[in-house]
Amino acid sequence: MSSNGEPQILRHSVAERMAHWVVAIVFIFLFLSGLALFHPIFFWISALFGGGPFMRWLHPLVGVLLGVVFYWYAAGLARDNRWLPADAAWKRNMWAYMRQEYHPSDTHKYNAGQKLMYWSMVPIIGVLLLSGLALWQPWFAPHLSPTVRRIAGLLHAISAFVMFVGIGVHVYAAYWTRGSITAMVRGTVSQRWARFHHPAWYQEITGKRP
């Protein structure tokens, strides 16, 4: 029951929240201290972390535990994020159901927004990893060629911009839809916010029709 007295639903188990905040927190780490690497004029940033030498030592250890740490989480949601003949027509009405203008009746867990955005990071987070491990210096870099680390360098960005770009969408839609943010720090959502946003999980959930 939550403070109103409202019947809860478990929506996100301790370990999920957990990785969830794990990775948002070592996201923004990575990202700063990745601009700071990349070009001069942001350089300043690693002043933030205590110095160029050590962030520099830092960036490529902490984008390790991002990988162990992603990939741990998304093995633990990828059955709640199969793609489902209902998905297909939540993505043909995506821009109505931003508008407000359409709303599923058959969505499960996630919907097929979160579910787009959970299957573009497997691959993202993957070329990343990939990639700084090929840039990481003195221990990776100096065995490849110049032609191998300047393309590297090329998917690192690119990715990171891509990553930074699905990000912003995701905390955006999760502002957007009220109620999110406090289930990702709470761990449950009240029975007709389940109903409402995610009816054939309430369902499942719940043995009850929505």
Contents of the next structure:
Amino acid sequence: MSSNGEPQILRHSVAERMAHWVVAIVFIFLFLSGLALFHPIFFWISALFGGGPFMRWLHPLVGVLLGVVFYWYAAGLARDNRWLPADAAWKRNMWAYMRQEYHPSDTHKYNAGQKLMYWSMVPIIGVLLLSGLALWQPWFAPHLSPTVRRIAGLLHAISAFVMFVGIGVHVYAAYWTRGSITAMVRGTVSQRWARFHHPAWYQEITGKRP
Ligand code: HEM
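Switching conditions: you have the form predicted on its own, so give me the form predicted together with protoporphyrin IX containing FE (HEM).
Okay, now the whole complex, with that chain kicking things off.
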């Protein structure tokens, strides 16, 4: 029960919320420190993270942390992100959904937009991690040819940009769906929220028809 007496449903466990917010904070650090390493125009950002040499040492270590925590979190969510026949209809009507002209009743725990974000992050973070390892001085980079390092640099920059755009859309959608950020903080949603945004999940959890 919430403070206003509304029945609540658990949406994100404590471990999932901790993993999600570690990934989010780590992403902000990696993006800012990555910009500082990418071009001298952004080098001033390194002052926020203890200066150039320390930030350069920390960036790849935090990158590995992102990989470990993200894949742990993503593995637990894979089942709820399976692509279902209902998702194709959501995808076709995505713009109508945003204009609030389309509201399907067969949405499970995550809608097709969330699933697309999930399934794009799974390979993108892999590319970021592998290309980052290839650029890591003095560990892996000295053992690779300049061509491989150049390709890794390009892939690292492209995948970081794609991730920035994807996460930008994700944060905007989270802000736009009232109650969802609170759910990622507290773990629970009201039955009304679940019934409205994820009716098929609501039915699965409560056994009641939406
Ligand atoms: C930086 C600010 C971020 C905010 C405010 C935010 C917000 C949220 C919220 C509110 C949810 C719950 C949605 C729901 O219950 O339906 C969520 C889910 C999720 N977030 Fe974030 N997020 C952020 C960053 C990230 C980052 C950097 C990642 C890394 C890829 C990420 C990956 C996910 C995933 C995988 C889910 C579950 C959705 C699914 O599996 O389809 N988030 N986020």
